[in-house]
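Taking the form predicted alone, here's one chain by itself in structure tokens.
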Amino acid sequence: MMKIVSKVSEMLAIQKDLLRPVGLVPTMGALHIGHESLINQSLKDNNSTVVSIFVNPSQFNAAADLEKYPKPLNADLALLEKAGVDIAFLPDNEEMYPKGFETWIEAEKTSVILEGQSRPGHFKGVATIVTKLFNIVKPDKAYFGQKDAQQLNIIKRLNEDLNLFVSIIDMPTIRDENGLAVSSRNAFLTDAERDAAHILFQSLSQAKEMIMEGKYDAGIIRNRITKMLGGSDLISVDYVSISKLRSLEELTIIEKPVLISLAVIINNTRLIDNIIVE
């Protein structure tokens, strides 16, 4: 039977007796089939699986966004129980940010570009909480989705820079039948907005096809993506990026492996997506 743990002290005590290897799937809840793919892989790879649910306030730039973030805890716990997860770790704000908390972790370069430029402080919140979770749960492996490519890049960097010695397992983006990346934020979209959002993956796929055909001018490819996204009145483009996969340095001429990523706003709902060209 799955054990529910809410205290850091209890999780620290329990993790010592977990059957190794231990897998960790950090989440903010509102679990969907993308999370399920991470959980199922952890269950396959490890003898113990811990799934954390913590809606991290430091990842939100506006109180209204934090307030409206979906929190279907009972449904989430039922999903975890059915999957066969060993421990659901559900700390609250006071546990993760105790009185007097003032220490933060930040990737100096990669946290201030792309998503970091549009959402100042977001990745500082991500990096700090992920580091705390690694220290509390002490997993052998941790699972993250490729949809959040910049986040994944930063987590790999902090894991390496701070010698945390966790194996970071990145899993492919899960998509609906028309290519839209599965996200908790999709729940905020109307049917018409959801239909419009399918152009995100279509534009990324078109860009990948252009590169595979031998087109290496990143500017031309960026313009093609932007033009495709601009074809819908419902979509406002935040950025289109063509960068090196690890450093996220913007490219003028394509150098593989390349990360093509984008962010758009559809009726106040922010959506991101990306594709890798090896």
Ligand code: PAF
Second form
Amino acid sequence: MMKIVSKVSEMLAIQKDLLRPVGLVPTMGALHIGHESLINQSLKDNNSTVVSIFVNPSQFNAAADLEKYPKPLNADLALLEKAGVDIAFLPDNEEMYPKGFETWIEAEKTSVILEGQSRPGHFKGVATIVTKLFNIVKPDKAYFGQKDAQQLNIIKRLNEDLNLFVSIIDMPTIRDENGLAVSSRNAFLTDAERDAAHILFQSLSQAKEMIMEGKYDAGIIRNRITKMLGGSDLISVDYVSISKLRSLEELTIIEKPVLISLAVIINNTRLIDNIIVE
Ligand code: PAF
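The form predicted together with pantoate is what I need now, so please give it after the form predicted alone.
Full complex below, order starting with the chain above.
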């Protein structure tokens, strides 16, 4: 039987008796097959699995975005129960940000570029909530998707910098049959917009191919992706980045391993995707 826990104090108490190793899958709910792959990996690797669902207000830039974020709690809980998760941790805002809260975690450099530049404060919210979840659940391992590559980098960074000693497990992006990365935000797309969005992965794949063929001028590859994305009237490009995989330092000449990442906006819906070339 899955246990539903909503208080930090209760989670702290229960955590002590969990069979180790303990895996944590932090989520904001609206669970999809991407989350399921993280959960299944945790169930395989660990003797206990905790999944947190908390729509973290401090990582949203716009109140409207937070407001419209899907919150299908019953469906989420049914999915977790069926998967065989041990604990669903569902704290509310007062539990996570009690009155007087004022201490934040921030990765100085990595959090202000790319996604961080377009979404000021976003990674401060992510880094803080993930640190809190690590402190409350005390997992041996924690699972995150490669789709949020910058988030993953920041979490690895804070885990090391703050000596949290959690094994961070990154899992490959799950895609639909046409390559579109699965995301809770895809639910906002019309059929036509979803079709248009397939160019994201196509352009990333094309870029990877160019590098594999020995094209090392990052500017040319960046332009190629931007041009492909620009082919659709529905897509407006926020950024196309070709960077070092770990530091996210922008490259002029390709140096592997390289992260090619992009963000676009399709009718108010922000979509991100990336590909790694080892
Ligand atoms: O990736 C997410 O869903 C969120 O950013 C996370 C890691 C659960 C923190 O709120």
